[in-house]
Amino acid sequence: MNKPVKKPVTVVTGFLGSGKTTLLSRVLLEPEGANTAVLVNEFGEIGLDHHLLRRSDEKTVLLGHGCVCCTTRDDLVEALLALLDEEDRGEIPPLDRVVVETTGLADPAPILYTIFSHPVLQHHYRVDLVVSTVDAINGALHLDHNPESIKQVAAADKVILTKTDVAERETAQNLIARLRTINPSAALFEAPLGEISAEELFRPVDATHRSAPGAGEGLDGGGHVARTHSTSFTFDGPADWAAFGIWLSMLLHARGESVLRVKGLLDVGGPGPVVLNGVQHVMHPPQHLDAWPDEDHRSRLVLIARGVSSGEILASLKAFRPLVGAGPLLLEADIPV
């Protein structure tokens, strides 16, 4: 018996006023945006965004009042289950995709956990993308003063820089450099006037995509414990997958709130690597590739963390090295955000 094909879920997040609704309203007008259900989470007694997104051939649901990452996760579960039920009864056409638009204050991690852990949803849905919009004019200010903004960028597979049509070019370029520092593995796009094609927005990111920091850029083996930083490790030789998984599980269990993002390629002795992808304590199911993406067969691990130093992470991994079986560990870069 064939397993049901899981529907892709795209989580669109971004700080208040960063253009999430504008972006989606344009994308959903395209043919590639048809057969898309949109779940909108809003604060306040009267929701507006779901009306702005509504079209005759799409399903738009308002997820109550509050933040979908905490108080209304039950609403999210109920909405996703209802979509399955309505599709089974023929009340809506078969869906190609579900989009969850979060509030500007949402932490994406609990949303991913809700879908990955629910006994029914995990068999029918898969989160294929986390997209974060960033305002080119006010983005730096948001990153300076709002931890949620950093979490949203750190969790993203794609970062969409909006309002580049009205922002000063130097301001936008400085922000782009900062965003690449926060999340070097994310694909970054500019969307002047909120315009990006549906094909580009919803295209899955290649599991091997990575944008490594420049050699020596911000290199510091110290730690920046009080700050958010992106740390890159490499090591040679195949690692014991089970032992590495235990180390990573222990790290996330102990410091999951501090480790905002984990992404990497792990050599486990097969023809291709295992792809690691996690947001805080929530890990995507590991993906085993049939081949390496390039000639570099070293394991590569990028962690975006806050309040835990790269030195602590390196020491922890070194302590497990006899069990993991990997070669010498190299701290490539520790870049403060």
Given for the second form:
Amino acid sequence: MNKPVKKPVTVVTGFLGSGKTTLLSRVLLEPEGANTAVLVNEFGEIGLDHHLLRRSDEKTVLLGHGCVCCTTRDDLVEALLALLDEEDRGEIPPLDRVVVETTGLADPAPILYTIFSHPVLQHHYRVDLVVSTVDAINGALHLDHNPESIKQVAAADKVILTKTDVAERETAQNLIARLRTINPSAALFEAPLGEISAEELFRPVDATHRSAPGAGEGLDGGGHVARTHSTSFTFDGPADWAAFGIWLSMLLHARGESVLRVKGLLDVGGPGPVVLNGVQHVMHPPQHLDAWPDEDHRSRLVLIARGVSSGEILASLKAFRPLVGAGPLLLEADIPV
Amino acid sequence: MCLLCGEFVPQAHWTDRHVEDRARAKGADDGGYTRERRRDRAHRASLANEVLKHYGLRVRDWGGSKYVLSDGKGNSELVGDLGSLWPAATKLAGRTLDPLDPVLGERLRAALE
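Please move on to the form predicted together with the partner chain, as the form predicted alone is already shown.
Next comes the full complex, this chain leading.
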């Protein structure tokens, strides 16, 4: 029996007024958007007119002893199950994709947790992309004052810079440098007037996407939420997967709410690397690739954490070196963002 | 659903995923998978013990489906994977096991190097 293909879910997040709805309303007008279901929190002023639009009020169920990221979004479970039912009954065309638009203040981690952990949803859906919109004019202000905004950028696979048509070029450039520092692993796009094609928006970022070169350059350094740090590192040889799993699962247990993101490729001595991708406590199922995507066969990992310095991470990995079988090497210094 | 204990297992922990995925892959050899899985679990338990011993704890494989975590005072907890090992270890040790703790780092260095 063939394994059913899981439907891709794209999570669109972004701070209040950063242009999520504008972006979606344009993209869904394209033919590629025809069989895309959209779950929104509220029908906003800019009417999203689409036949597969569903409303889903954020109903978060905090599990016993759970932290905020390990919560189940009941509304999302209901809405995604209902879509499967409707599709089965032939009431809606076969879905190509589901887009979940979050509220501006939402933390994307519970959405991922819900889909990865629900006994039915995990077999029918996969989160292929987290997209975060950032307003080129007010983005810096949001990052300065709202930790949620940093979380959203840290969780993103793709960051879409909106309103670049009206923002000063210098402001936009400074913001881009800062976004690269927060999340060097994200692909960055500009969308003046919300113009980005469906193909470009939904195209999965290559799981093996490597950090942007020159990440961290052009920072002004001061006045920001300086407790968040991004650490890029590699290993001086192949790492033992079981030992690295012990270190990382232990770290996520002890500091899961501080670790905003883990992403990268890990050389475990096999023919290809392991693709790691996690948002807070919530890890995507790691992919063990059959081959390396390019000539560079070194591990390359990015860890974005709040209140944890690169020095602490490196010191810990050095202490674990005899277990992991390889020592860490810092690629980019401790950069406060 | 686990046929032995009747427990509902919603998904493999991410650290177990590679062995489980190989088992589900077409043409997987049952015997080979069982051997690999057993080896993997023994290896993981032995590595985890290098960390757990600094907290007076020990873990061992239990029938290939669970791990038994115990302290030196006769307390034990049954855990399914690394995801549930750390909360159980925190409960038995009475404190969070933090890999960034410099005291643990020093102890690991002294013990392993």
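Here, rigid core means the biggest group of C-alpha atoms that superpose within 1.5 Å across both forms. A quick note: this is a predicted structure, and the numbers were derived from the prediction, not measured. Numbering follows the first chain given and starts at 1.
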### Query
Asp294: how big is its Cα shift between these two forms, in Å, with the core superposed?
2.6
